[in-house]
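Listed next as structure tokens is one chain, alone, in the form predicted on its own.
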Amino acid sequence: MTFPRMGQIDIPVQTLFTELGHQVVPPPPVTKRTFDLGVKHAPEFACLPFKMTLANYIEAIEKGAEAVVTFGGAGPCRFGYFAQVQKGILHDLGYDFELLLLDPPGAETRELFRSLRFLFGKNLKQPGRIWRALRLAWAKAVFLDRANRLYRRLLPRVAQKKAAEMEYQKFLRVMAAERDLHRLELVYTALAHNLDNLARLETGRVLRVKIVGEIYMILESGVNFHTENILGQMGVEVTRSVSMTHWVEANLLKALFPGHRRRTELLSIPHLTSFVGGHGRETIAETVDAGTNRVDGVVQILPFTCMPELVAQSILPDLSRRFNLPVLSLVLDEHSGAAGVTTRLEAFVDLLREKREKDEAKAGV
């Protein structure tokens, strides 16, 4: 069994499937070969998330995966068609596998129930095992998001940035291997302790940048060229609302967490009155939140040809003027490169520092 790669989602998903008794073949980390496979076999004007997840399946099936578990969607975003189109492409290439499509509530339910029976079927007589697997996977997702927030906050403030990165990578490895629910808190506490013991820089108030945009492009560092780490190394604290747990709460458990949708609508509707699919509305809402809360700048990360994010991008200049908030849009595809992204981020950070100096001079600080 395999699944698409997106940030650290592989850790809780692999835990869930393994605890349910399935053999898991996780997709390997993104490499140049992943880019090459996606570009070779996907339609030319498909977005980068489509190409990269298609390549994930190819690489995993080559390693022995027999079933692909993926999510579906509804609305204007083409994400809702990913699974069906990718299945056709893979079958045309001669790959034999089972597609398990988990559509969110409100979409077609027949395929959802078929996939859930496949995942949970042999454990239906052991509901305790299913409950333990779900609890462990969800707890890992929660601690992973907490650790990521902690790492993003401390990285620009510590002198030993390489040591901080090594501690964070060690935490990810230990968290992936841990099977005891009650030890997860200890794993997180160890990371917090080790990061807190690193020498701090005398930086004063650091720049804060909010990252918004399409969820896959934000969370998968292999395709955004490690944007968060680059900014952290530059002494910038990165904030974002998009995360694994937020997506699950806002989409799969939205009836239990209605506040996410209400907040997004409250902040975005004055500027974007209709639903445009994907994370278009969230991009506008979080940019408004950044302007209201005096974040220094916003970086939008989106894949080339992404309609929801292009709609949002067209509104961002007005929000930038309204809130006196610098905004940088990084439109990425297979032709993008690490050097180009780094150069644009460096220039953006220089602009933010210059703007802060001018604002403080005006205020007499």
The other form holds:
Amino acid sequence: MTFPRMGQIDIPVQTLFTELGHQVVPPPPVTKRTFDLGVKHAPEFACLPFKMTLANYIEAIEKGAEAVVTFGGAGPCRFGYFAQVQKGILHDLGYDFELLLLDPPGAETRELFRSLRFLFGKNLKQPGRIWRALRLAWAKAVFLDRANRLYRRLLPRVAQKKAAEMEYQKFLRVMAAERDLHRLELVYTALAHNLDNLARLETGRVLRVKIVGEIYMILESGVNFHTENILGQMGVEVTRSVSMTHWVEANLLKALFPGHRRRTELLSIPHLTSFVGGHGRETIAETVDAGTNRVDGVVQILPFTCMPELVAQSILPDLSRRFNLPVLSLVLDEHSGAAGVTTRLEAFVDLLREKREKDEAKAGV
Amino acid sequence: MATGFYLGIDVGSVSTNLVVIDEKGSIVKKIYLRTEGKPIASVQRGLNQLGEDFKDHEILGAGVTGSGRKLIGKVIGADLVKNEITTHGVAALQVHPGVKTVFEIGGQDSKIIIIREGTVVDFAMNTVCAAGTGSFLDQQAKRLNISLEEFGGLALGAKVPVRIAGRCSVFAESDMIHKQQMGYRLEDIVAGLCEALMRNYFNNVGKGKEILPPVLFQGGVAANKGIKAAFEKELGYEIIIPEHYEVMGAWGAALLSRKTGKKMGFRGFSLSDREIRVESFECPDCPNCCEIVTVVIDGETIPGWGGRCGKWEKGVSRATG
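Alongside the form predicted on its own that was just displayed, please also present the structure of the form predicted in complex with its partner chain.
Next comes the full complex, this chain leading.
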């Protein structure tokens, strides 16, 4: 079976399914071919996440996957239709596979039960195995997010940035292969230790940029031209709230604990009163949060034609003025070139540096 | 007293501009060339022309900007490689220290730069679409069979500009042909196109930006009187076109190189006579398969770039295999 790819989500997901006794064919990392396949077979004005996940399935089915596991949704974002439309496209193209859709409870409950039975059915008599698989996968997701935060914080501060990237890549490989829950912490500590051993730069206070926007575009570095790395290389610390574990918590736990999303709602409601789908509301809430904390600038990343993020984008100039906080919106599509992204980020960092110098000079007077 | 000069090069998609400035920052010489898809060759042509006047003078610093800045920066040995937003802002401030807004429209991109109290505080560039850029005008002028030079003047003669849907140049064309068939005057159609570009610009890059005068209009399209008129009609006040509007990016790069001073060392105007070859290949040394670009000048390889591990930047000349 296979699943859509998004950042490092393949590591915990593959772990979960493998531990449950399934044969997993993860989709290969995003390459030029992934872009070509997605653009060729998806509707022209569909968003990049739709195109890329469609291509993920094609590339995984070519490698032998027979079932696709994915999430559904029921909000104003097109994500809710992804699976059905992609299934139709793939069947028209002659790809044969089983779609296992995990819709939120309430919408298609029968479908949900069918998918859950397929995933967990073999192990119903061994609840311990299911529990262990879930715990291992979740622990990996937690350590991956933690390592990612550490890496983002250290990258602007170390002298040998390439060496830091190599360490991080090595960590990802080891993490993917590890099967023992109790050794995960060691793997993480090894990374922290190795990163700590790298020579530091004399940086003073490092500029902090918060990334907000659509989750797929933020997490999948293959489509955002490694934005976080580019900023890190320029000596900027990247922070963000959007992450794998955050997404799971927001989407699954919300069903169990209705109070979970209160923070997002409280922060965004003065500026955006309705739920616009996707991460539109999070984008607003996180920008407000950035405006009231020590963040120098905000970068919004969104796919071309994304409705929820477009609504958020139209509110951002207002927040930018209110909090005296520079905001850059990066609209990305298959046409975008790395040079264009770098140019915008470079200019944005120049702007932030100058603004800080001025602000500090003013404060000094 | 021996005088030194600073060199600035802007390698854009459509044009390659070179300027030489003196120590006070004023432009001594400027060259505007078509890139025609060959950035190295056009820079060589430009250096050749500049060499005639400046080969006996010292170049104290060289700055490069524009979409081809990385490649050209390596080739010429630039002291400073800077994005075009910063360089355009710097040049605008040199011309007009009180400037608050900069419109820059080039071949394939258009940008707006918001400046307050002498610093860039916000900017936007067009994304994923060439609507609102010079290419749009280029296309439509070709379809109307008039040169870009005539274009702006024609627009000024319009009595009633026709409304043309300008969001996409394909739709603009069908709309324009329809208006021609209806018998509208050419002047009115051309003025309509200028207004379409202006609307695109405000919708695309100007959205949500606080546009305050004084406004400086720079980039190749600023030569077009019709566009200037369309902007002024919409804004309700006059916009300023600086004397060196077409080379502002290069000027900014030169000004910035004056600030940073010598780092790499300009390889000299003689570059124009040397054989420069660019080679790219996939590095076979690890599964990352990075695309490496190296430049060979007269048989001598200068450090490549594009790898994620950093060894090519250090001057490794070939894969270890």
